[in-house]
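Just one chain is shown here, as structure tokens, and it is the form predicted on its own.
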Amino acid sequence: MPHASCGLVHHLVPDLSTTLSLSNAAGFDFIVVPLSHPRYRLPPPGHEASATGAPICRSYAFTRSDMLLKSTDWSSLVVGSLPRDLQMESMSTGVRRESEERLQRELNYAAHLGLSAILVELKRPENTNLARALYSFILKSSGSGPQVWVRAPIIAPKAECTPEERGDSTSSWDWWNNLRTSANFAKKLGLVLELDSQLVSTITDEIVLKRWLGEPIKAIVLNTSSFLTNKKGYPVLPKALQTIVRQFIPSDVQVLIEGRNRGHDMSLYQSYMDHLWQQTDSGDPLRQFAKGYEDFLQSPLQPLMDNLESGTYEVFEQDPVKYTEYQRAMFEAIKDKIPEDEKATKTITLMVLGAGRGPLVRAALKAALAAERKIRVFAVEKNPNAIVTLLTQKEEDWGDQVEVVSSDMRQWHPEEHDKADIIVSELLGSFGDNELSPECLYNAQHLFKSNAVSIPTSYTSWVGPLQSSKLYNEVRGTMDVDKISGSNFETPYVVHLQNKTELAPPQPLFTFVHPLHGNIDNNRYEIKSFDITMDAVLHGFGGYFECVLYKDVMISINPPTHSKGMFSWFPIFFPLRTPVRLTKGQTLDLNFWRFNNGKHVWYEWCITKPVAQPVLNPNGRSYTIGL
């Protein structure tokens, strides 16, 4: 059963093992709490020393001891909150100095603990030196600190907004990305939202909420003044704040519970959050099958190259939607090529290009079944590996009805009477192209008859420009050592998108159709222009697929489009190796090349607008797709 991992915030803790035991025993995971008194403060200037200069031999700590808790409780069951109270940004010297100190103390402390995460408050726009002083301590820490929450409202306060700021809901954004922009968008940096009920009443724009989506968000804050109570007696939340809600699930976030119990028993808070997670729909297979690959980056597959193994092959005959629609679309095109009248006397020539282990051939044979249509059917593959399954399904299952042949759909060179009526393959990647189908079919056009049919028509690839902090620090820590320095931002990744926001519609790019006469050309380029929708950071692009697998039979994995429950593919991401501060209404201008020089396939990229920046890949220098 889905869990909500969620923890309970005091912001006073006179008995640390007291407080933990309740929580615990009321369902939460872990506790925040602060690591020093709120009211313990520095010696003031100048009264650090004795009248002789001898330091002042303190009676007390500063806070509790380390040896309350086990070194496993600190690190897996507390969280540490910083003082609210710091004035990080003031411009009285001394002041600045006591809360940097302050904020240093505890930071220190707090790796000292082993603590996993640290919570600070925003509360103001600016907030650079804070910015500066986190940065210092993440780089200091290594990888071996804690992870630094920044808690910020999801819409700021009138009160601590600018002038400039009043009115517009997306200030306290601002005041994040400004942060996290400042600290080089660390990516042990993380963000706390609050999703407070009466600030979120005030949203109107849904753009608001789509910008904080594609944050690294690692927890959200409710209030138990935001609960109601139901007809039995239970806090529940109101719709529009589980509406919210249930958008942060798929993300797989926390939640902290704040404020006093209200006359509930704080469980009934934990048990209502698991009752919303619960509810979230789990029957969508696409979300079943990418479970725990969200937002993890992989190389694209190179079949031409590479054979693929077994357990590739059994992953991708799992998808519940992809082979349906093929053999729906292989039903429509035998019973066009075999009229009503002729079904008795006439057989027809289909040929499965790239058979793998024969999803497509038991398709084809079932979709003949359905049209009581007679075939024949070619099972053409390159994988020596793949040839042992589709040879023992002939001899167990097939006979004669299936030739089974072991070549490059591009080297096999049948007998004219052989040719096929109807060609089918699965050569699509999640760009569409970028698994080489067009170099593929176009070069093995000499097995069409001159009146053929391809299965799939045609396919598109589409692209959209996207923000994700996560999948920007993802490429940033995928450097390979072998390659040019910076290699990995120009590389693409095949990634199923999770921790993102959209920033404008995806638009279609490189379109090929099957079969193609004439003079045919894979090259392409293409320039297109996006409406910024909101305020944002653009870190790279979003890259999808369209494709017509005959007259209105169609796959898709473009989000407006998605076939449901289809996962095969998942999208591909075009990363910027540095990101770009975007406002509402400006055009970004996107260009975009496909390359093939007959030993390889590769792309380019850069944006031109609003700023330019230098082509990503020139040449194929950090990526290719083999020939």
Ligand SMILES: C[S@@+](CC[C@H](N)C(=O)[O-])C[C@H]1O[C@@H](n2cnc3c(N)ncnc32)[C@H](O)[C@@H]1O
Given for the second form:
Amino acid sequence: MPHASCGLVHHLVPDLSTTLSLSNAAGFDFIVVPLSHPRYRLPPPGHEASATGAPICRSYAFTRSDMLLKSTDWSSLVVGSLPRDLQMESMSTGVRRESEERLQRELNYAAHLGLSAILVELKRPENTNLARALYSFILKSSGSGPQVWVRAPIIAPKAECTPEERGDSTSSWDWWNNLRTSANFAKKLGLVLELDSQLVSTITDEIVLKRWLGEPIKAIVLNTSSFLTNKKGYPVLPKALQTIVRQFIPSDVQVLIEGRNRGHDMSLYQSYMDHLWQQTDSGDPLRQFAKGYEDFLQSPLQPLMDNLESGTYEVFEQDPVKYTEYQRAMFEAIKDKIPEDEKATKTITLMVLGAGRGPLVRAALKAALAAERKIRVFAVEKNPNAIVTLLTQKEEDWGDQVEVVSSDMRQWHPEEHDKADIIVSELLGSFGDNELSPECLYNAQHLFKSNAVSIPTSYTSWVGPLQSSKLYNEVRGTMDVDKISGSNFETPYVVHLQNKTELAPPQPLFTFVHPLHGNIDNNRYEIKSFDITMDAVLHGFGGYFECVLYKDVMISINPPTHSKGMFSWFPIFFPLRTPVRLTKGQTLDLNFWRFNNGKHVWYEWCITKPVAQPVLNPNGRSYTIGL
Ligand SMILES: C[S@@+](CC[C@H](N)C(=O)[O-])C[C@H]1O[C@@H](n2cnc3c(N)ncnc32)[C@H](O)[C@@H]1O
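Having seen the form predicted on its own, could you now give me the structure of the form predicted together with the ligand?
Expanding to the full complex; the earlier chain stays at the top.
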């Protein structure tokens, strides 16, 4: 059963152990507590020493002892919150120093306790000194230190800062963006988003919400005052807030519940969140299948150069949509090739090129049966291991109706009378042509009769700009020591995109049509212009495909037309080396090339507006696809 991981926020904690056990008993997974006593202060600047010059001796510590809990409990059950009154940006040196020292001392103590995260609040647009201090702490504590969760309201509350402080920026996203940019997009920096229902009700532009979805959100904060009481007496979120919360669930966020109990047992807030999680999780096969793969970078498959493994075929074959759509397309094409009045006399030849372990052969036989037409099938496959599976099925099920051909489709030359009326293939990658379907099928056109049809008839790659600091950080963390420095930014990745914001709708890029009569040239160059509708940061481009199988039968992983429930393909991500700050109203120009030098195919890409950047992957120096 899906479970919402919930933390309970406490602002005053007289007895930590009791607070922890009561919160756990109410179903909360962890608590958020101040690291130090709110009234504890360092001596004012200039008073660090006593009148005699000796250091001041205190008889009490600035916070509770680490002996109160076992270290495993500190690390798994407690998030420490930093003081809310820090004045890190104060122009008064004394005030600023005092805040810096308090911050440093608490960060060090959090590291000492082994906390997994500490929480710091953003209250104003300018946070550069805070960013510097946090970044410096993250670098010093390297892998072992706590994550830094930065808490920000979803929209800047008007009362929180003066107009001078706020400047032009009424957007709390800018506060956060400035801070994490100064902290060099550090991976340890996460976001905790406050979804106060009053604030949410002032959001009129859906972009405000969309932009947060591309941020590394660790948790959302819900105040008990945002809940209503339903007819049965249970606390529930108003519809508008529910809709917003649901959008964060796929990103695996945690929930922080804050505020008074308002006459309810606190456990009811937690169980309500579980209920929301369970409702959102069920039903979508793609989500079920993709669990655990969210934002996980994978190298694109190269089924032409490499032989796919049994497990990979097995995963394809579980797709609930792809084969039914192919079968529908074949059904239509077979009926078009054999009119009703010839169905008793005419037999046509259908070739499955790249048959794998045979799912499309099985779909072809079913389509012919349903159409009450006669077909002969050639199953052509170059992977000798898959040929074993195909031959076994021929022997056990298919008999003479199917011929298995162990060959590369480009090299097989059948007799004239064996040429195909219908060619069926599935050689598509996440970007359509990136598993070299064009190179295979155009070099296998000698297998087609002059009036043959191809399933697919055409496919088009689509590309759209993305903001995702999560993916940027994942790519940054992927270094291949055997390749040139920076090659990780010149390589596309197959990835189930989750923690991202689409900055403009994707656009069509390269189209390939089969069969092609006339000159064949698989090189391509396109420039795509995107209108930017929000202030944002560009981290790269999502790649997708749309494919016309036959007439109106299509499959697609392009977000607006995605075939529901189809999970054979995740999108592909083309990164940028340097994130680009974009402003609402700007035009973003993307240049994209596809090259084929007879041995390899590769892509190159760069942006030229609003700023020009160097071309990535020139000459295919970091990434190629083998022919
Ligand atoms: C993406 S898999 C699809 C397999 C199967 N049709 C399915 O839908 O599960 C592509 C298959 O085409 C085969 N293949 C790729 N290029 C080929 C070529 N030039 N000649 C023959 N087979 C090829 C690969 O070995 C692989 O089995």
